[in-house]
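The data below hold one chain only, encoded as structure tokens and taken in the form predicted alone.
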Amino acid sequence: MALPQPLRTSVSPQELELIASEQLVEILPLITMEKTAFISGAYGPLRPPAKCRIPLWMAVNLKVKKKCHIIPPDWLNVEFLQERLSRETSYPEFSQMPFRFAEIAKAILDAAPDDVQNAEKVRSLLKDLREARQAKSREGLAKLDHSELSLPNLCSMEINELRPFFIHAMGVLTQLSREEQNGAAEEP
């Protein structure tokens, strides 16, 4: 969602991708490597053909160097995404997705499209899913109330896109509500 500059006070998509890069993913290593310690933890050992769980940033780094295959998460496939898209367009509430699905999918599809079955179809479904969820978000804006806001199953990227608008809108609605209450209290 493109917002005017004054409303862009949220974290950038690149920063969200960096945060998501700490998520653990499964790889099939092509090299042998001993257990390696990082600030975020120790990962490994890598011993082909045994699968291993490592952070996404490390998996992307190894994939770029052709030292592993990334095993896509269970949700990053055509069947799952088609089912979620169908739910998204059939029901008023947001379908449940992994909290950082957009960032993880982008990182994997950019670094390892050859490891994802039907990568182009998956990209297309992710785009359709994102558009359907954005349309739902816009519909929800019409029902904005100053006292309560409930949008279950929003994902990090969606929350980040809507945050500046909601902060501003909720401030204005609260101010209007206070003015209305003060005006009603002053009248005899």
The other form holds:
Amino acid sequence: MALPQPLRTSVSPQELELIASEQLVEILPLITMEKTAFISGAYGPLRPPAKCRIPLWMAVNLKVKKKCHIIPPDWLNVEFLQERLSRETSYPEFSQMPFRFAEIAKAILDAAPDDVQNAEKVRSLLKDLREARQAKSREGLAKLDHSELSLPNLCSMEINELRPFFIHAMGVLTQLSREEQNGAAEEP
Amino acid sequence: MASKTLTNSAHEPGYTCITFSRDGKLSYTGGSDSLVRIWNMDKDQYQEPEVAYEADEGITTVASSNDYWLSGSHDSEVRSYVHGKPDLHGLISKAAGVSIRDLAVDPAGKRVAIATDETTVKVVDIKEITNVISLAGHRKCVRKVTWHPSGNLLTTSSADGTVSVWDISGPEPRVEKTIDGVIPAVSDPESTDFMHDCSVVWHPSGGHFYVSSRTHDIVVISRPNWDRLPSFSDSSITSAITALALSVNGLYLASACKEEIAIWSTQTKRILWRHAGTPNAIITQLAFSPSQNLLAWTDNEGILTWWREPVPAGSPDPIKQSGAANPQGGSTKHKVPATSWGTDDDVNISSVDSKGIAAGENGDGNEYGDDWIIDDLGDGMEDEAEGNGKTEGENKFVKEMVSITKAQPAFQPGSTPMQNKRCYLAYNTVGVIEVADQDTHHIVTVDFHDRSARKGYHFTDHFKYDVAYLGMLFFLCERGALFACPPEQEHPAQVLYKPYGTWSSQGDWEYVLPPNHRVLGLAAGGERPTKSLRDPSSSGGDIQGLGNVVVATSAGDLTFLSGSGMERIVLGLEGEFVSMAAAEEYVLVVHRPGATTIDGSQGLTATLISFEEFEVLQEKPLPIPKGHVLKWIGITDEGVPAIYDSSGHMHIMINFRRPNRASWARILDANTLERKQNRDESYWPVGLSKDILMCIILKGRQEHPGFPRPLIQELPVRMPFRNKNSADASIEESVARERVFIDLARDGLEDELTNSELDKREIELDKSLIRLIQSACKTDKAPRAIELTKRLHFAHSISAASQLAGFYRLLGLQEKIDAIKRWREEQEVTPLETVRERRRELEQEDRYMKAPKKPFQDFEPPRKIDRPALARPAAVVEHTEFTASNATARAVRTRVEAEEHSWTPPPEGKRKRDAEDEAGVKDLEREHHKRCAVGEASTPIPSPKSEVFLEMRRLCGPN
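Swap state to the form predicted together with its partner chain from the form predicted alone:
Let us now look at the entire complex, which starts with that chain.
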């Protein structure tokens, strides 16, 4: 494999973003287009000023060409994120977020910061949210067992971050527990 | 705003008070900094006022008599000063170590009533201060005292929430009346509520007084029965009224609350003008100047504000004695100009009431001239919307109208009034036109939703009549932007058209109206261009036609112009114009043929006029509930007229293509929307299609969308069916809605009555119906299943229904469905055929009327009398000519032909055409001979039609 060692164990964030760009988002088109068939399905027709749901990759593409406005999903606004952040900091468990929220938010904020109200604030909230969740997932790793790790509401990007570590750690733990068992079996 | 306010931080924050000197040249303000400042009203707010320093603690009240002015303060002393000067004259009274709360000098200027934190009110003679009358009887301290205009009555407002009226004309003062439960009870002198001015304000007629109540409205109480009259209330006033003042002549009442200062008309009890207040400041006292058109107030931040000219020029003056209290029959012969929305110049019953009371009290009404009526006819109260009224004014006719319902003014769908120097001139499904006011000029931005077809642009408008833009109308249609500006001095009103397609100026045109005429509404319609207008290869779709433009003018007409600016026709319009919208082939005009009714109905009618022949296709009153107004009209994506009113109902006009057979179908009730529940929001429609309402959602009491431009939201269109319990309710609704739109689409078709797209939609509809049949079968509702089966469009759908019935083992039902199918196949009664039959009937009924022929002047040949027995079988296909089966028909035809030969002159119709054909043949033959004579190669000239006829003639002619 041509990839360097640390990247081999896990998917890169760019790849995750690519996966997330299949998700549907709402756009406000600025051009007319008939219903068009793509590999993933047929989307359209685009009839301004009617909204339309198309995949994120297409929305980003159109946005770059200034042919649409992306309507941010209902979780990508200051109020919602603020509320989630306060919940995140006051309760021990993870709060519920869309599974690929980090990737979608990044794609939308990169391509269409002008379509998100108060984009700077949203960005900083997302960062705070990420840090809060990261701290929790580190704490959660302490509960790592040789057979299971239960962290409900963990999102794709966070799983991806943990994966190289906990796969390895779990392997080590399994080995240890096996040796323990073997040792226990041999002792008597 | 023409009137302006001047402010000055006169005192330290805290309680402040203000009064004017009797001549109105000076005003005195007192504050918690224990100073009284004397302001010269002729100077500006930067003047250095004279100051009286004598008080030791905060001033609580100032009052003025003819020769002196008085101040009361927390140090429990009432001091008197020389008029207009800060020179102490003497002490009037001293309370026992408690604060003075209010002073009031009687109208004659001789006595002063002193309210203190004691429970007794003292009335002291200013010249002879030992002459004191004590009014005892309050249980708590008295906050405010006021005098009746006669000087015989004194009203006191106590902290326990009672208002007492004292009669002090006799030797012994006595309580004439105690009114409880009107003003709030405030016992804590430190609370902010205690600062509120709860004094009663007597009308100059003495017949009634005003007092702000604890329910945040202004209560009117009449003398001598002390009845409560209808109070002043307005939905915009949500907080406590902190101060009240009445203009000298009693025409206007000023009230202050947290948000604003409002000036009410005491007659109509409506707010005429408003002025925004300072946030968080409580206005502690309001005062009208006795000699100037000026309102002044002080607030608890110590700021003194003068509002110069609160009553705009043209409205009845607040100073001059006028007919406000004029009792002499004025109430019955009250004349007002044209009623218009947003002004208050129509009379309502309550105003007549209050005038009646005034009549009872005021004996000397003669000094009040009738001139105020003339004043009222001035232009002052006319606002922008009153375009209609102006033309009437030219004729010197006075409109006499007794109407309580305000007539809705003309409006352009999708436009908003100027707010914060910005407004929308048009907002529809094509695009948006915004205007930003830059003081010296306007910037007009035209933006399209679909940027691929048309390019947005903006231009700066440097017209010298920039104010006129406020009333400018814009209209965006498929082909171009139209705008109109109102007349301004020497500028006549004009309509400008800018097509999108051609960017050179050759497409522009303008249409100038005669002076003083105004444009009330604009609409443009026409076939939608199928090609992009920016496509240079096609000539911008010009060949398809340029569309039609309709202009509604204040001259009471609708002017139809062609797309290139040619005048086509001017139609008179019944009543006042309200709004209009144009579709491809017709224009929808909303107008008011009569007047508004007394019980709140707007009396609007929608008229559909075709562009082609100017035929009125429909004329239907609008289904707007009483007390509501039309908010929007438009055309759906399917080309159907639609209206939206303030009660939240969206209606579309179904059957609009069938003359005089239209009806309004309620397609949406915004109040029953899911998202509307428990939310205070309203909807501002932009466009409508069969599934979605495109609108802007307005929060709270917002009436128009603001800036930056909000996103268009999509709401599902649901017919307001009430049966929502069953699981199939949503399918039933969508089937009914789809049915409506399929019928509408079918009405627009030619004789074919169907096309592939409609077939596709009907197949979808059949699918939904079959789902309904399935659930009916499941719940064993055979009658419903049969009813639904009858609605199916295609034979194979009926087979599917029959299979369904078989699946659910409903054999009886299955047999019935099969019977329906057989019957359909035999009788050929498909739904399509029924529609065709229906249309044929309608065509018969709607045949147009011919002009009557005058007797003895009809020189046309006698009309053919249609006798069925003698009629020829029309247009027989000739391939059966020699078959035996139609021998009888042939015999009949030969006989008729023979008869026709013998007749002279030949009857009109087919026979005549034969003769023409023969003539044609002869011509051809002659031509043929000519050519032969010239010697050219003779070619047989094909004339198959005439040859066939000749052949026929030869065969059946002679015998």
